[in-house]
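Below you'll find only one chain, the form predicted alone, shown as structure tokens.
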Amino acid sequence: MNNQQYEFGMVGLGVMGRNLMLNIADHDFSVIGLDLDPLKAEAVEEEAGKDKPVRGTISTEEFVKSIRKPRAIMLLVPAGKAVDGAIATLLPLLEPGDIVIDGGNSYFPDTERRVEELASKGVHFFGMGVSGGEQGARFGPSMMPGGNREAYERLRPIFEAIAAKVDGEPCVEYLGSGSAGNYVKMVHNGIEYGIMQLIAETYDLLKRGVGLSDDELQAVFQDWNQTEVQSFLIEITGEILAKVDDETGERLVTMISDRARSKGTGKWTSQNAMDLQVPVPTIDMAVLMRDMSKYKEDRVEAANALPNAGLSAPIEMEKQALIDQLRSAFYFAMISTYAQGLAQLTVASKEYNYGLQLQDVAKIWRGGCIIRAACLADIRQAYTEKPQLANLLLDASIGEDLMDRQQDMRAIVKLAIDKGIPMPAYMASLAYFDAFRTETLPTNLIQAQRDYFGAHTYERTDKLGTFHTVWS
């Protein structure tokens, strides 16, 4: 039995767990890892080297007894039954005041259930979103913890040390009670879906619509990463488009199937937004287009049966001017997507009593995570100046910027329509902007229709109450 008392415990020594352990050790915190696979337990010690305070074990009892009290234990296992199984194994060995952190992409109602179940045993449960992938885990992730505020103080020194840093500030912050951390990560992933779809549509318009070569496509995204649309996703798109396939000599991206996969977090965002009655159309379209991609055989048949004559239509604009216009439109759509996700967080915080501070959310997202982008500095500023801002589009500076870019956005959407190139995420982003700034929507007609066929009643503009009319 190893008698050393470790500062932190990690359950699950796969890629993410192992890299977070090494990150923790790099910042002089001792850490012990538990995995049922002895090879993984041994590998983490070997990778850390003899000079780092790292240990791996396959013994649950040794693992728990080796962590200083109150214990801080993080789970990095697949969401769902694996999390409940790990908790069930650990719980008999834990004591009141101990803390268990779920670092996976768990669905937030599962986190709420676990918070209540462990609280009955005196154990604190945290749901914490971790973004940044393998490299982020190793050298600085963005982390979104939610749970008991007092218990977070046991975790804060470690998390602030290992998090990504932007201007010296760690990309981690206590977000709120209960499942706040997992919820914020879920919406983070929804925004990620939306921006990835926007980038894919941008690529498609430039490739099929404008006819850019592989080298020109790669240069566009490389150049854009030095502008106002700078972001991690734009950066890696430039790198992806430069990669050559060793087998064919072609750009690797052209050899990859267009059947897209997903793990469900984007769908969860859309589903919950509908439950809360918060419109997130760009995220919805991103989810739907991944679904559309799966109908490959049908799409091949339709491409032959319903040919697209628009692709051959000439473009009456100089190439670089169009690329600049497209960059402006992409920025517009990206901001619209952030606005939708943040509006969902605003409503969810009230509905679930999270107490979210959106300036802290924007701070966390500035570095380490997949949706980090230069524009998040402005988004953070907007919520710092007006913490109760109902929607990002209502910030004077951001709203004025979008007003200046809206004609570029409309021109790109028109071009896509003329070319027959699907850009539903762009269109949804523009429609969100237009609908949000419309004082009187045509839904009064829908209310009348509902009352006509179902006697559902309606409200009037000139007096209070609900009314029903015999229409025929």
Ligand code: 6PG
Contents of the next structure:
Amino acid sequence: MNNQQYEFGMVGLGVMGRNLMLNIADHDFSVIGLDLDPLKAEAVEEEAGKDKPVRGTISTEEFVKSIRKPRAIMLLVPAGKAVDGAIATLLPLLEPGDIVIDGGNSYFPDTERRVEELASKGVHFFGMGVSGGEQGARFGPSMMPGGNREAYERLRPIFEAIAAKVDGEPCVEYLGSGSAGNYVKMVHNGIEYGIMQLIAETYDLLKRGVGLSDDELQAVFQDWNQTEVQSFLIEITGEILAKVDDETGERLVTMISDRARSKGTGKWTSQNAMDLQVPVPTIDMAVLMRDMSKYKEDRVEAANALPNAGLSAPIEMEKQALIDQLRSAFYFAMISTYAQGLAQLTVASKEYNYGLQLQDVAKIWRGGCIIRAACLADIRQAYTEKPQLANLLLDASIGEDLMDRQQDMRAIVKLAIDKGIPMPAYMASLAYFDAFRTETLPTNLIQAQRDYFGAHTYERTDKLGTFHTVWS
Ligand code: 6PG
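I would like to compare: after the form predicted alone, may I see the structure of the form predicted in complex with this ligand?
After this comes the whole thing, all chains and molecules, with the earlier chain placed first.
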């Protein structure tokens, strides 16, 4: 048995676990990995090379004994039963003060339960969202840890070393108590769904609506990545659109089935937003459109039965001017999506007592993660100036910028309507803005209707109290 005391332990040596281990070792922290598969345990040692303090083992006992106390052990196993299984195996060997970190996309109520279960043994449980995929894990992810504040100090030096850096600042910060880390990652993924849907709608309008060629489409996204919409998702879209299929010579994206899959984090974001009564319509639409994509046979039938004559409607505007207008509208929609997700975090933080600081959330989303984007610098600035900002749209400079762009947004939505191209995420992003800045919504009428048919009562604008009217 090896007598070395390792700084950190990793359970699960799949793609994410292995790459994070190598990243940790690159920063001169010793790390031991546990996997039931001996080939994986060997592979990580080989990949690290002899000079790096990396060990792989299949023995849970050796693994736990070899980690410096209080132990820091991260689980990178599939969310769900595998996490509970790994905890059950480790727990009898752990001691009070040890820390277990779940780095998967776990459902936040599961994290709350695990925090309580492990606390009864004096063990700290952290739910930590890790974003950035394989490359991020290897060279710098964005990490969203939540759990016990004092216990985090044992983890801080390692996490700050391995995280992505933006202007020298690490994309990791202690976010809050309980399931705060998983919750923030869930909303990160909801925003990810929203922006991906916005980009897909943009592509559809440019391709079917404006008739751009494959080369032109690729150039648009590559150009955009040098502008205010600069972001990881725009960048990879430019690369995706450039990729040629070896078999057919066509762009690979055109050969890919349009049925979208999902693992559930976007749906959880929408579901929980409804529970908290926070509107996140762009995220909802993104989830809905993945659902709509599944009905392929029905859509094929409907495409024949209900042909879209609007597609041939002429466009008056010059092509480049239209592309610029679309970019401005995309930026508007992207900011609206961030505003919705951040508003959800504001409400959730109060509801679940997370103690989130949204300037920290914006800070760690600037690099490493899937939704990293140039605009997060401005978003961080807004929450740094006003940590209690109720909604991003109320920041003076962001609000002014959206006011300047709103005509572009309206023009694009009108074009989508004329062309019959489904752009629900754009429309929802605009409707969110319009609803949020409407002083009196027509929901007074809804209250009257509720009172009419169900005697549900209503409140008045001119005096306090609850009222009921016999309407007919
Ligand atoms: C990330 C991603 C990551 C994963 C998504 C995919 O931040 O690195 O969000 O967590 O790729 O879970 O989600 P869907 O399968 O639901 O699209």
